[in-house]
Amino acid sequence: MGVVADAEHATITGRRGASGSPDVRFLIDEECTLAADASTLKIVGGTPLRGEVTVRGAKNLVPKAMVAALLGSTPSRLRNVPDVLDVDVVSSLLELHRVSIDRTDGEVTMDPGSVTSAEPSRLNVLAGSSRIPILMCGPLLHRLGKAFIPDLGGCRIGDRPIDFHLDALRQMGATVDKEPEGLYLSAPEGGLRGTKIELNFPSVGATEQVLLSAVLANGITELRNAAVEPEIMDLISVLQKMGALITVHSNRVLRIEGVDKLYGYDHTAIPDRLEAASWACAALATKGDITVLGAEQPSMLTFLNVFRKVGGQFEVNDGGDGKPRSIRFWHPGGALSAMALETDVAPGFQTDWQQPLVVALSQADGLSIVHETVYENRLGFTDALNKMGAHIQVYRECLGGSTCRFNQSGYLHSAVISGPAKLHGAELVIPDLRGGFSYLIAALAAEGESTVHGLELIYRGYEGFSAKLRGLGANFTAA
């Protein structure tokens, strides 16, 4: 994947040749405005989708690895990469600083050595396109003394403000001047330096922002209230590999001591844990039998724990018959059962997996009832889900859960889901990345047919996705 820029025009395009899926182009103008050709399925629902599908390394660990490898000064190995377009504008990102880079299939390695600054010009021409560059600033402070920043993109399913990030920065020396284009950062005499930080939200970037720029920090970080995903900690493994010192305390607290120099890594990114319980929320609302390759079990504890109260059946290889790691998930014939549900930060049930499984909760026999605690515009997606005959009420309240930081903030956060609905083809247009997985398993679950448009944003995090779907036996086709 290349990035081509002049005074005009530059094109951006993500490699698809592998999985099957429609390419994707992006077209930037002279204002430096990033705009997606629409992709559109028509898809003919009622079809169970049986058969196998196989994700690779994480959505929410592959991009920043590859950023780590800026930290590096020897170059990076990363395998069991997903080509996705997330990962293709990480590269482009890391070829604009001059690292070089070298993909074949699953793999990608990575050279820091000749880092410089890219120009704010042909940065802007990916903003909008993506938050990883905000998550870049530690790693190049630490390089050159300064970074840029230009308009930040992702899924519009909250705030999620820079401030956490920022701040955090500010607290370790480095300052931060807002123009017109984007952000300017530079690093005081002598480097960034440690020390204590607190967050008041676990927030997954802010602790990613935190490691990255704290391993070569001079003297010792402590992290207070952090977040203890399993795509954090395979990310600290990353950087452990590359010299670091970092320490796992009780009670989300991470001690970085900050080292002189970091090399380069050799690593396999964990499966995508996310992508895994979509196609398990999918088996379930179509009453099929999806086996997910490459889904592991200690990251999907809590969610194999939902899936079977609701109703779902599923079967765990741990590859010791010699076979690749799996999990089977399936529907076991039956009423499917209600449940009330919280979202959290890990360990909790992640919000990523909420969206997928309210369309099966849709099918389960009486009300279920969810409470949105980490994104506060994560439920706007049921709309379109009720246009399809869903029965779906969401509320500003608190519902079935604690007190969560959105209570009385005016934000529709809580849903109650009455059930089973005979859902019914719609026009849909993707809203983000794991809502839009959640119409298109709607549509596969629903009567009829369903015209389904904006495509490239599942593009964004699901790997070969029209191929996995015609291999598991869906109706549809490009329009």
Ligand code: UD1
The other form holds:
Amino acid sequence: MGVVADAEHATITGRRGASGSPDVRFLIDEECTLAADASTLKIVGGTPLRGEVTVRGAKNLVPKAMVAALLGSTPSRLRNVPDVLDVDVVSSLLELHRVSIDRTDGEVTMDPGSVTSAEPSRLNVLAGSSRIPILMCGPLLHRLGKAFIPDLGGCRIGDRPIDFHLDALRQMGATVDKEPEGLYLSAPEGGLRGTKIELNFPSVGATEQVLLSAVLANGITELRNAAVEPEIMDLISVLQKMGALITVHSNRVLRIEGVDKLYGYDHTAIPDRLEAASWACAALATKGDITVLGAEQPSMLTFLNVFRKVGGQFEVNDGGDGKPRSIRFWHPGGALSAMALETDVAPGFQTDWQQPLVVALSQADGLSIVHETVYENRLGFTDALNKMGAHIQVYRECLGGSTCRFNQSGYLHSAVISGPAKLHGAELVIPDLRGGFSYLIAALAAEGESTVHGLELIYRGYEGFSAKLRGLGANFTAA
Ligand code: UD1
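Counterpart to the form predicted alone, namely the form predicted together with the ligand:
Complete assembly follows, chain above in first position.
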């Protein structure tokens, strides 16, 4: 893809991302007939998607594992790496800190032997492109005693603060200065110190921040109310391979005994359960049949239960027959069932599964309720679905069961979906990564033509999605 950076240069060429993210130029896979630079697609819906797609390593693990490589005294190798924009951004960040990167298809090796500080002005080229830079704090404080972190990006699905991250770093002894261009951090004399930390909410990013900072800290860190998403467990596996001592207790408690030195790792990233679920929802909403090669059952148990309750069918191939692991998802015909669900931290129903599923629920018979409890503002995409003919009403109240921290806060975080609705084509502007993929699903399920703008955001997390769509029989052209 088009992010180009080395220790001397950092340029990102092309057009400005829809979210105000940096300029991005897209080079699309060879098999794909799309013109390079396509930011808008014209999609003719109504054809069931059928066929196979492959998912590779999880977008929510790979960039973090790449940051972890900074902690090693020898080179690391990560396998099953997808070609998505977030990986480009982290590669650039590491190269700007003089980590030597060698990237071939699906594999990246990182040699952190000559790590050095990067010029803030050069790092700022990457400002706004991803939330990953904040995770560089701990590793840079260990390696260099100081860190500069450019302004963050990521999807606009809520305020997405970093207070938990900064509080944890301060508790470990770091000082943090906020300046308009970004954050300047310094390690205390003698390095970061282990301590007891309790998160107000089991934040994925803050848990990763603590892990990446505590593994080389002096003494023991106890993290309470930690997130335990599969991608975090895989990051713990990476760190353990490097020499870290991390114990996972019950009740969301992690105990990290700081060690003096870590080494490089060789690791194969877990498959992307979020992308796999997106394709599953595409199969359901378009009345299709999609086999997701590379998908694995253990990290998708909760999703698979919901998929089955809505009326979808699936078949798991765990690789026992010598064929690649896969899950086949299909619409069996007949009516889908409405249901009530709420998003939650793992092992609950992942918030990133919510948006694609809502499109499928718009086709279910009756009233469905979705209560979003992780992000305060992840239902805005339903306006566009309503424009296409869906019947979705959003509410400030906690609907469907438990009360979450957004109760009485004024955020529209519950939805009632009345189906089945006949969707028709519309002009759509992609708001965020998962919301954007749901628009694609809706456009593919709708009658008539839709124009979808702002594909830049989808390239952040869906590898070669247009080629995959083409392979499934989707009817679209670049506009
Ligand atoms: C990660 C995932 C994202 C997923 C989310 C929840 C990546 C790159 N992204 O995002 O796909 O949807 O986990 O599973 O891995 N919060 C605070 N203060 C903080 C940090 C978080 O209040 O300092 C709040 C957030 O506003 C949000 C909630 O905690 O409401 C969860 O956020 P968090 O788990 O940190 O999400 P990310 O790590 O950003």
